[in-house]
Amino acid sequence: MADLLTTPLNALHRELGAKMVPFAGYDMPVQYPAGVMKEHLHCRAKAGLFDVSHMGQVILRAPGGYAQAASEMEALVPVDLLGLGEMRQRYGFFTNDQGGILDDLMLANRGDHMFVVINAACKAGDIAHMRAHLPGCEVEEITDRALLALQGPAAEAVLDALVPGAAEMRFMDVAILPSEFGELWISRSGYTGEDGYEISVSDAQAEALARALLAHDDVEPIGLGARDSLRLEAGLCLYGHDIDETTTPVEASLIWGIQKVRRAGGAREGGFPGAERILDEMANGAARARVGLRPEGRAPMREGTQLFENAEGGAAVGQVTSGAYGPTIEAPMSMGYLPRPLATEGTVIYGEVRGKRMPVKVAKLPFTPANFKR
């Protein structure tokens, strides 16, 4: 455990009573001692609190401003950043020259540079490719500043009443506000499917931040373990799980993430490492798609399980990215990969669990509405 980094949370964590575990290099919270179940629910019902720090933080600046930061960019990402509102944020995702996707990520426009946030188990090697590829632009990581994310229905009320300001904003808006815990950079956006903040703080803030917030009646801390059902739930990918550098964002049902200038007949078409691909995808399908799987019983379908077409024969056709049990919808819930014919709702598939193939239908997603404030 000596090699695993920290993040400014962890004396509090471990306060709180935090089952540890190592997660993308870091000693991080898998639970508390409410339990993944309860914390989950309260999230849903409330607001949880949850240390995202292990994240990467990112400034791109260039003597062109946003603009010319933005153009780069658009060469590494199939999305619309020339077109983005100042202090609004886009999801999007690093492509490879195959459509394959090196990672997700948040961008935004923050007046006179980017500010992207990057996944922790792909933070050097992103940092690494922006480096490589954005010629123009000052890649700045930022190493002493922890990011919180405060989500569930309560939140709103809970920030803006420390960070005065924090309710007049919307989905995907961010802002730089000030408070008694210094200059807080905050998104309204996380990843519950539950309105709420991301909030990023000034290391030596961090732990007086994260107590004012949980001094609130209606905010408990929350970890991984939660916070991954929480994401299937919404049915959100987990890079390295669901998407990775061998699905495409058609494959992966993340089209929605590629605005219309950067599409086939845009005003920015392609322009993006694996555009042929993916642009090809787009007009004429993937071969297989990401789909939710709603296994019968009450035994969740982890990550691995294989699909077949058939209850018996046959060779897989699939296999599961997540799964876990949803404490909100009361049943167990997966997502995964099927070849396209096969990856309508309603259809029954079978995974194998144990030696035996049991019966998953394919599901809508997400398995419980978004309650973004848009």
Second form
Amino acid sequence: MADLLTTPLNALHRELGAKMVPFAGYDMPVQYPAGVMKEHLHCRAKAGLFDVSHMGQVILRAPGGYAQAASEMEALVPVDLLGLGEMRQRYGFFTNDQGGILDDLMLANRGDHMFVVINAACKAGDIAHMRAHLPGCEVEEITDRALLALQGPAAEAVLDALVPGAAEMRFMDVAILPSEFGELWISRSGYTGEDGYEISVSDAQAEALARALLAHDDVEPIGLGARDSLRLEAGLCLYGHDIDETTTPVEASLIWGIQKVRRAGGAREGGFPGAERILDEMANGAARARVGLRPEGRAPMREGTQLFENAEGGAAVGQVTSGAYGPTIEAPMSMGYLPRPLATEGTVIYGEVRGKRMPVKVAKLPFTPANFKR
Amino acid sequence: MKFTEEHEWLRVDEDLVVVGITEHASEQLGDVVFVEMPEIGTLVSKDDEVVVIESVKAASDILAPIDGEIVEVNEALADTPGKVNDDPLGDGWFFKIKPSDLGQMDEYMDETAYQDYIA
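Form predicted alone done, so how does the form predicted in complex with its partner chain look?
Every component of the complex follows; first up is the chain already shown.
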């Protein structure tokens, strides 16, 4: 795989003994010698360091400043961006004309411009989409900065010792802070359900920052394997699996990401691709819903597992979109889509594993409580 | 002890053969979270899928290395599948088989050959 891209931490991953795999076109660490289970538990107990440099970082500038960028971007996402406070961040999603999701992303108001973080696999498409539909914005892909995530209950103390000011941030705050590793673009957010930060650092300083973080006793490197089990326990969607162009935000149980002002009756109601369908589903309900699933046995029900209403007979009514073992809950866990009448907590349905239908209960998401510092 | 190319080990224990997976295999699989055992009394032929292992990464099958009858399974793995990682050659064994033909073991590698095989 000579054409795989690498992040500035590639040599460090190898030095740390990571098992590397291709992911979204990048050579990425799937696990370190500790293994997925220990990495997962360590992140929930102390702090984990993730290399997420494969994700896209984009700056949007417009002559009219943040307000213009926000106003134009509101035509692509059902998010209240004009109402987003300075140095605050919001979760959102690009929708298509059918109301499906093109990608999910983070959007930040950085005073005179907007900063967005997009998924690695969607990077090229998202950037083309923004360039095509944000006529007054200059869309600058940041290609000389790495992105690290420091997640877990010890993250605050660890980062604040290196970067004073980090502790003062609240959940979903963003900050631009000077440090011995140059200017850091920090957000207090992540993809694990834990408190923590995502830190954009220049490529040249990325390894030094990673080493400084790893030097702390509480910090261990975490690979993509544990990243996946952590985000699944936290009930967070993985683009291309739990959400995609065929799932609407309403089906995906993401209406919390659509603020009141963009909903029916709001001051800036609709005005994003697929608004008609999405607002209709918000009013009248979608045919299906993304739910949490707890298999009653120990066998994980993985992505693609077909779901049935009854133990015997009938056609599949839905399928699992993510499934794994949850190290913190010490049980298997899945997410998937079910027809709305079945998508209520406590309903027992059946997942077909190796030809046998096994009971699985519709469960509340997240599987583990979020530990955000609000 | 004998070793298969599928990274199973076989140990003769009186008139039975104990089967498990090697340390190399358990490292490759990652943390084991679920083991589905065959029923005691099942008659198996070589290469039948007899055990399913789910790790944090994926599901994989363990094949019967020889013909025979499953006479005992490691019930402890139902609640503590992690024994497969912690002690693959000991407490992490899977099942005991009453062989139809012990001669089937001859085709498998000894430890030296297996170490060369995974090197």
